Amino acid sequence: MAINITFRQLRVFEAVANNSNFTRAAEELYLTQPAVSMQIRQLEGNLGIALFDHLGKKIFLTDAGKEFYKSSRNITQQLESVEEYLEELKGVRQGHLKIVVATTANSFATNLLATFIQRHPEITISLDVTNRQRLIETLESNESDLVIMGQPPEKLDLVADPFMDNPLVMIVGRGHPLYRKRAKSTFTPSEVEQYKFVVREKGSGTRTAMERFFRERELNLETSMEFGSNEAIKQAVQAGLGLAIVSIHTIKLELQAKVVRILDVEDLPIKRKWHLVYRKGKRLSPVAQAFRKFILEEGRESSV
């Protein structure tokens, strides 16, 4: 029996599966929600089987849907490879680039992207700014061209190019007792141990580095609140809810406004790097190759 499936239906199906939501899939694809629902109904009708379970307001892939998703990803990735090959024939003057960036890196990554677009005005870019867990999922599924992140995951076979220093520093807000304390120019880690810290969610690269810093010195890390974004961390520090360890790239405006300051603590900053990451063996398009070359040159010249 021949199955009549369009590439458009596969794109819509994957968007719904990735978002677990028809409305968000429609927004991602610049379609209306009824149009997305219609494409899924037609696809399920052509296949003769349900791909999604609707439980209340939530949707889940059925067992058949999970298997179909694997096949769909293989098909779309093969078609994307054909598109990349055709782009090679055109050169770097045209093409599309899919970049996924850690939230912590967004402050400088957008500036780098702006410069790259100025040099290649006909190139279009999709930028997704997200947390570490989503970055790893993107690498596992090979969804993006390139990923900008801190410490790459060890469990995946990746190419990870370090291109910029990413020092992690300890900050304090104006309302905190340590903000104006100048009796000692430098604090020891044990001296700040008595204060509470606000931290990123579990699995965050910054939090992992922070926990390691205290663990290696056999010190206790007492946390008061946990947040899912750097903006929330900075707001909490400004409100006096605790100290925090953050990338110095994220606090330039706050330092200028003097709403936070960097504490001089022994053994800090924690020295880390930003990496440009992609799956080993992935064939980069001419656009992705050009961006990789650009990032490695421009990033290494950038200073904090």
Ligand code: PGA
Contents of the next structure:
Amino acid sequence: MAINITFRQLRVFEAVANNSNFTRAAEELYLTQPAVSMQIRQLEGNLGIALFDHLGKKIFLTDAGKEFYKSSRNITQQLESVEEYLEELKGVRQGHLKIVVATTANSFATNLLATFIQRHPEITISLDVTNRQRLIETLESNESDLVIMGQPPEKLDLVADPFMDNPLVMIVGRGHPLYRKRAKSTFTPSEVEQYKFVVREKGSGTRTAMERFFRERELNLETSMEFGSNEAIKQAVQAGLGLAIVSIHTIKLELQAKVVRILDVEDLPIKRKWHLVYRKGKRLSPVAQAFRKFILEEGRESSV
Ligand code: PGA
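I have the form predicted on its own already, so could you send the form predicted in complex with this ligand?
In what comes next, the whole complex appears, and the chain from above leads the way.
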């Protein structure tokens, strides 16, 4: 037997069954009551069996109606999830993503973005790289889809998911007297206090964490030079201009090339985490949702 029914009839049938009432079902579906009655009559006609019993003003599902209701729910639920999936796919295929990352996060963000773009080649992405202070302003003005930063600011109402460790270590360059001296031993923070440091610009998360580290131990942080990028910091350290505290993510190549060394200092590394952040209540686009899922999964899997 070929059953000739439509999805529209299934939706009307379910609404009537859920409400046990034609008028309420009609209101729910923004239809007139006669339109609903007609759909049900057609459906019962096509199936060749009554789905509802009418007792006075009340209606009840017949045994056949109860059976049909179960099958109908299966079909419409599947259809709904396919619709959702297709909607998401359409959005994810063609969207644009605006990401802002902390200067330091750029060292791994570009790789993650490259993998994401390989999976979704139609997506376009704009990536802005800036320091912590400017990141907070971006969040305040809701300019971006998602932000990758260190410690999220408490004064804003944010959704912030930690996804990767960000240890801050102290480094020394070949040109510095500490490079060879006591290469294997551990220094106390007060032993390194006597040396000059090169530091990131004000507003940098790394700089703030580093200053806190010294302040909490009532130590003086003597700075020789200030730079706006990790690249410049590393160059200065290699040239022996001072020690520095940087994210371990920024020095992979220099460690391999042995042009800088991590100094073993008590209470270091400073333990920080990378967070994926957006304003609470913000409606993420399908592309932004896909990127968030990707970062939280990939990031948690990547090692430092
Ligand atoms: P940065 O790093 O602002 O020093 O680049 C971000 C952070 O660690 O918060």
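Keep in mind it's a predicted model, so treat the numbers as computed, not measured. Residue numbers count along the first chain shown, from 1. Rigid core here is just the name for the largest C-alpha set that superposes within 1.5 Å across the two forms.
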Next on the checklist: Superposed on the rigid core, does the Cα of Asn19 end up 2 angstroms or more away between these two forms?
Outcome noted: yes
Checklist entry - Has the Cα of Thr76 moved 2 Å or more between these two forms, judged after a core fit? => result yes
Item to check | Flag for Ala290, CA shift 2 Å or larger between these two forms after aligning core | outcome: no
